[in-house]
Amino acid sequence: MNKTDKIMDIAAKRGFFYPSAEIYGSKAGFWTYGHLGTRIKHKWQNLWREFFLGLNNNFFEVEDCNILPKQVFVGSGHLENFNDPLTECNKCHFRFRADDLIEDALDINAEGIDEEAMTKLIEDNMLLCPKCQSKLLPVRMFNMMFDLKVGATGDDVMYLRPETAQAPFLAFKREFNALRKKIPMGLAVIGKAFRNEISPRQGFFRLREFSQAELQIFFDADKINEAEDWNSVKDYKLRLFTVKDRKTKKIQEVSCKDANTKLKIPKFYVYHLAKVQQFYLDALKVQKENFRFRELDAKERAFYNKIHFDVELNLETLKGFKEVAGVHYRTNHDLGGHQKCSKENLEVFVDEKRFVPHVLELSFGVDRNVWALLDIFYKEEKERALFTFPQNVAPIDVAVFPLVKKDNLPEKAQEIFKDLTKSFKTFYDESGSVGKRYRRQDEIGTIYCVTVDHDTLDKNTVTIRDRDSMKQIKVDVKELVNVLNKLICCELKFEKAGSLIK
């Protein structure tokens, strides 16, 4: 099996995630998390919320209805333009997506070409149906919008929401208020968005149904060039892939400082480029080598967007860079869509004078980053597979086992078991010999194993055993919790936390 096999293999054995209704003939971009992809996905949005939502203390979460009337998506644009290119076999009439098919079978980048031209591309290199190799009808747009009939009559018609932006654009003039109407202030959502991919594939990375983590950043235009916090990112470098850099392929590593007075890039945009970027790093641990921000050229990005740089991170499961967020200056665009076409008036008054607000958008897929986590941190040795996710994100603190079924182990562990259940994510099991043990735990990333045997008794130790190394030490019982807390917060190394068995 390739690594992809052997993640999804683990994810639907042990409970990350799996197709949705698969008893009933699962449909293709839509999954079910299981207990422990349930508990990563919600340390991961909880960890989102805790850094984002800290960046600024006018920064708070809104949460808003999956279903939105029509009017919203006139307003947005999303009737008009929210498509993608779909082309069809003329003799099974199979339908995907005509980029997808483009980039895999010419290895080149298919964003930002309009129909024609995929037309042409497919017809000049010969380009037939995946199913049946046969001839290919002409490349055309197709709306990935999914309607509702809501009420008895069926005839108000609404819309699943593509995207979570959308709430915080319609909440604004209630939180302007509430919030004692000051600029900046932040709107973050995190929640469901659906979309009617064509052909949803890669597995769990292109999904109908999918969670966003987003926060949309109102500020005045003429204060783009400014932030609050610069002097603590003016030195810091930015991994960044310019639209220049195509040629040479090669990332390059800019100051804030550079990026702003260089490459013309306003300090504002900057900063939260710097934020984003410290999450990966230093909050997921990401690798420096398997990040980067890409930024797309005008012919790629929404219209409106005025500075779109996508964060991609390298996934040996996807061949490659591949987008898990975004950083979008979006403008007025969302804010003067909506005051037009609800004939609202969403200007602000601050510091004198009268706008509409700009927004600066930093857009998640969490879905997405999940399997990142699952790609980046999968590992394999001689004897085992395992997941060396950090702290923050495992699914599970602590195991407790038995070292046997008998002599009063058991019920030793399961006292130990349930004192730690206070404080921490842990799982019991004592089934099986106690190697095995370890290695599901080890493939499930938990992060340390607590074994209760004699000694518990006797002197009223445990062992401790961490998942990286799988070198072990005695601890105190006593001691437990207070341990396992400074370990699990990196405020100990764990050489140091108790006697180390040889």
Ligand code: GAP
Contents of the next structure:
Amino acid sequence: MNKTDKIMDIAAKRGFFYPSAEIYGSKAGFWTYGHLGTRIKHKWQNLWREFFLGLNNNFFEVEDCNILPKQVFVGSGHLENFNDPLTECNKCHFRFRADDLIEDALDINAEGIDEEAMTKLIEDNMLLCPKCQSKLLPVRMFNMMFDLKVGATGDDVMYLRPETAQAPFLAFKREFNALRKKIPMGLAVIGKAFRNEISPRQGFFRLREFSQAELQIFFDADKINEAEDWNSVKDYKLRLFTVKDRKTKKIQEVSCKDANTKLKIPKFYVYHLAKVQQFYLDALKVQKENFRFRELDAKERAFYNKIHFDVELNLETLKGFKEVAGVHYRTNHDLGGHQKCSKENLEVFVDEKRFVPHVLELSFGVDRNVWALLDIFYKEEKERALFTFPQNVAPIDVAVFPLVKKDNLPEKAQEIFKDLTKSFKTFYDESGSVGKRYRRQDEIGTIYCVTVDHDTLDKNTVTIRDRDSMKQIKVDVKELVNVLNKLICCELKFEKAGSLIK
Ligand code: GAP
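Switch over from the form predicted alone to the form predicted together with this ligand, please.
All chains and molecules follow, beginning with the one already shown.
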């Protein structure tokens, strides 16, 4: 089995995620989060909330409907422009995403190539249907939004939102007034988005129903070269892979100051690049070699973006750097579009000026980030497979075991387990040998295992075992919550937290 298959196997078997409606033969691009996956997803989302809403005290979260009126997507431009290139087999009529087909066959980046050029590439290179080897029809554009008939007559067409981002634009006027008319103002949404992907593939990575965590920051375009907290980041080194770096294939480490003065990226944008990078490197503990910002050129950028860097993580399961998030300068594209389409005035009056605010968007795919965590923290050792998740995303903090299922040890272990559940996400297990129980917890990334043995009854001590080093210490039961708390908050070194068992 390769790494992807191994992770998929653990994910399905242990309850991270598995295909949706599996008992009926599931559809590609739809997945269910199991009990562990849901924990990781929620922990990742909470970390995201805490980190990004904490950047400014005028950043808040809103929540909107998944189903929105057609006019929203006329105003945003999605109805006209949210398309992917599609080609169809002349014989078996299977439909493929043309850029994927070209990229796989010719090993080139096909993002941003237009329909005619793709058709020509297919013809010139005699690319055939991967299923039945017949000819492919000319490439055409396919709108990726799901439409719905709403109401009893079905006359009303509405759409499932293809990005959560529209919610803050629709809520902008009310929130701006409610929040005392100040900008920058940030409105975040964490929720579902839906795209009728032509070929959902890469397992859990390209989905038809997925979650996004997005922050729209409304600001004054005249102040794009200002950032309030600039001094705190000016010497911070960003890992950039700009359009120019594609020839050398080298990632540059550029200070925020140089990114602004030499690469001419506005301060407001650079500041937020730094914060996004810190989220990955400091909060999620991603190794810096596995992180980069990839700049997209004018042809590759989404139709609403003026500056666009994707966040890419180096994922072994996906054979290299893959997009998990993006930092998008959307200008006043959306508010301007909605103002025109709705006839509602969306201008603000700030600093003696009337204008439509511009928007910087920090956009994250939650599911891709969850997959990235599994990829990055999966390890194999001689006798075990484990996830070395940091505490802030690990699904279970502590597992509690009685050494054997007799001598009153299960009763004592239950008592300790109940006590720990007040402070930690805790799991109780008494089946199989202790060795097997350790392996089972390693496989889901549980950070500590607490074993209750005869010493617990005689001396009131338990054994704590550390997932990563497999070292063990003895700790007094009275001290257990306190010690685990300090370990989890990294305030104490494991070896120093109790008496080390040699
Ligand atoms: N609001 C801007 C926006 O939606 P995007 O680049 O289309 O921009 C943002 O999507 C993020 O959402 C991506 O970086 C990716 O992580 C995630 N995403 C996009 N399409 C996805 C899909 N089909 N399945 C899973 N995640 C997806």
